[in-house]
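Next up is one chain by itself, shown in structure tokens, the form predicted alone.
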Amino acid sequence: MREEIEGRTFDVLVIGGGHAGLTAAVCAAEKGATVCVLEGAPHTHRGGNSRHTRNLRAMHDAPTDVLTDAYPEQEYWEDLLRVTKGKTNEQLARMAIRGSSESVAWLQDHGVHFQPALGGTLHLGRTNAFFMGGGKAVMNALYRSARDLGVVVAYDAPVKDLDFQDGFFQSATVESKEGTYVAKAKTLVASAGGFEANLEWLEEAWGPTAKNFLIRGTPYNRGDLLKTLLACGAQQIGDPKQCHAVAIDGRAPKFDGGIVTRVDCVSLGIVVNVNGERFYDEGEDFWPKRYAIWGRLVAGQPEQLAHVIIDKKSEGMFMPPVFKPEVADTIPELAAKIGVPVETLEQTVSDFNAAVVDGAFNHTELDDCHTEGLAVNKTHWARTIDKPPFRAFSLRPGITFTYLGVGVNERAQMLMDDGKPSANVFAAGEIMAGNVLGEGYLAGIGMTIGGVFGRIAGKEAARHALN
């Protein structure tokens, strides 16, 4: 592949071969640009974290073939405002929301298939379109589209340096198995993700607690491109401690466990730390609007470890993770199995059960089942934990992607530290998601941001290069 790249000047160079990068590459090629994609991972792991995704959140004003009812712009915006606590760029956020209305059709036009609207406890049939075959099928379809358009793709091609002149991109230095070479282009689209797989960088932000974090996604997102762009004068956006941090099964692998490690029964039970004590409202809101806060919550607990406990009443009401739970016929037996103090856990469960106010349980609505009188009350879906067998899933912080990134404008142009846009550098995906996500997360919005800004970046890069 080196011989196809070295000595040639492309119209558009895309660094990072995930959903955002491939979307940009396809859009640029459709505009008539010559495009090269540098993917740091091997072919087997191409696609970054997009391999592990399963849906995107899409605005729509009427039912579609893959979404029920309607999910209008204002509701989408209010959902985002709530989870980010206002830490978002409204102009860019609304661009992502409005652009999401075209995302499903665009992907379908490029070979991606979707499932019928989803039902069940995730409450996503109205808001999120699910990919048939998951994220890997999405990436395979986009790589096929890119190939058919003549896009040159190099795997095992990590970029180690960039040549910038007064904010103007000139070339990228690639260190591959074929040796070191230079890739030149008239424009650059940066789409190489965050730094979540860089454990040393995570520890700089979080301190020693980061050693216990599990990385849900690719081990190749080490933030090398992000660090280089910042060193070249790119505007920094976001807090290095802010990230998409989900509570996942504590037995998951250190890297690349993916979405199957997620535990989705938190809202149906109670969560205790290693001391056997509850520490947060498990029923605060629908799970897709709260699941991404639980990684940070568990990160703040002793040993960065917790356990979600359910009883027989919750069986079959959630998507089971890949790892089986600990099972026991009594709470003391369960406490011994998960290693928490027996008496404390017994008291926690007893106090919780006594505080439950009976209501009409309905896991598809914000029901009236709640607790009263506890230091930490449960707002919805509170039912007594009293029907064996009892089950416990261990929880650890699972980091999906980080929000530290580069600033962009409405054309997806990367901003420099003086606030002015770089003439020929664009950004899409996780590397700029912090413009929209100051904190918190909505299920599926990462793919929305990647798709919308990938399309913008690809078209704008091609227009700049060809004009």
Partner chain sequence: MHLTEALKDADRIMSICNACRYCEGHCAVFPAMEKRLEFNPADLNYLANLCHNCGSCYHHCQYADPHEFDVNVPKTFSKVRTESYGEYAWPPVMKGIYKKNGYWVAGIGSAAVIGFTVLTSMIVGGAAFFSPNPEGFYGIMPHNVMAGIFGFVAIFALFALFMGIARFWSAIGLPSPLGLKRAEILQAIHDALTLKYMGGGNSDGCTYPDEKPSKWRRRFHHMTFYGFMLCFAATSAGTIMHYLAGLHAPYDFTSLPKILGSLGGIGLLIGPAGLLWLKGKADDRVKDENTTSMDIAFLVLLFMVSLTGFALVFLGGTSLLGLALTVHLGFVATFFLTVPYGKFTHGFYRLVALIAHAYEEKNGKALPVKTETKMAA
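Numbering follows the first chain given and starts at 1. Superpose the two forms; the largest set of C-alphas matching within 1.5 Å is the rigid core. Everything quoted here is computed from the prediction, not taken from an experiment. What changes on going to the form predicted in complex with its partner chain:
Core-superposed comparison between the two forms: CA of Pro389 displaced by 2 Å or more. In this overlay on the rigid core, Lys312 has a C-alpha that sits 2 Å or more away from its partner position between the two forms. Annotation for Val272: C-alpha shift of 2 angstroms or more between the two forms, rigid core superposed.
Show the form predicted in complex with its partner chain, please, the one above being the form predicted alone.
So it's only the chain below, everything else dropped.
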């Protein structure tokens, strides 16, 4: 691959071959530009976090072949405003929302298939379109489209440095298995993701507790490009602590555990920390609306570890987890198995059971089963934990992706420190998601941001290069 790249000047260089990068590459090539994609991961891991995704959130005013009902711009915007607590750039956010109405059709035109809405726990058939075969199928299709358009793709080709002068990109230095070489292009699309897989950087932001975080996605998003761009004077967006983090099974692999490591029974039981104490309302809202705060909650507990405990009544009421739970017939036995103090756990459970106010249990609505008089009450779906066997799943914070990024404008041009756009650098995907997501998260908006800004970045870069 090196020979095909070295010594050539491409119209567009895309660094990072995920959904955002490939979308940009395909769009640029369709405009007639010569395009090179440098993907830091090997072929088997191409597509970064995008290969772990399952859906994208798409605005639509009427039912489509893959989305039910309607999800109008205003509702989408209000949802976003609520989760980000207003920390969003309205102009860019509305662009992403409007652009999302074309995302499904664009992907379908490029070989991606969608499936009918999932029946399971997330009631998302209206707002989110589900990929058939998941994100890796999407990435395979986009890589095929890119190949058919003559895009040059190098795998195992991480970019370690940029030649960047006065806000003007010149070339990138690749440190690949084929040695170190330079890739030249007239424009750059930066789409190499966040820095979520860079444990040292996470530690800088979070302190030593970050050692206990698990990384849900690719080990290759180490933020090298982001760091280089910031060092070259790009405008920084967001705070390094902001990220999407969920509580996942504590036994998940350090990297790349993806979707199957999630634990879906928090709202059915109680969650205790390593001291055997409850610390947050498990039944605050529907789990799909709450799972994204539990990463942070667990991160705030000692050893960044917690355990969700359910009894027999909850069996079969949630998506089956991959990791088998610890099972015991008594609470002390369970406490011993999961390594929390026996007396405290017994006390916690009996206090909880005593505080439960009987109601009509209904897991599909915010029911009236709750506790009263506890320091931390459970406001819905509170049922006594008294019917053996008892089961425990461990929980750890799992980082999905970080929000720290570079500023962009509505043409996806990267902004420099002085607020002026760089002449020939564009950014798309996680690396600029912080412009839209100051904090919080809406399921499926990651792919929406990557797709919309990827298309804009690709077209703008091609236009710039071909002019």
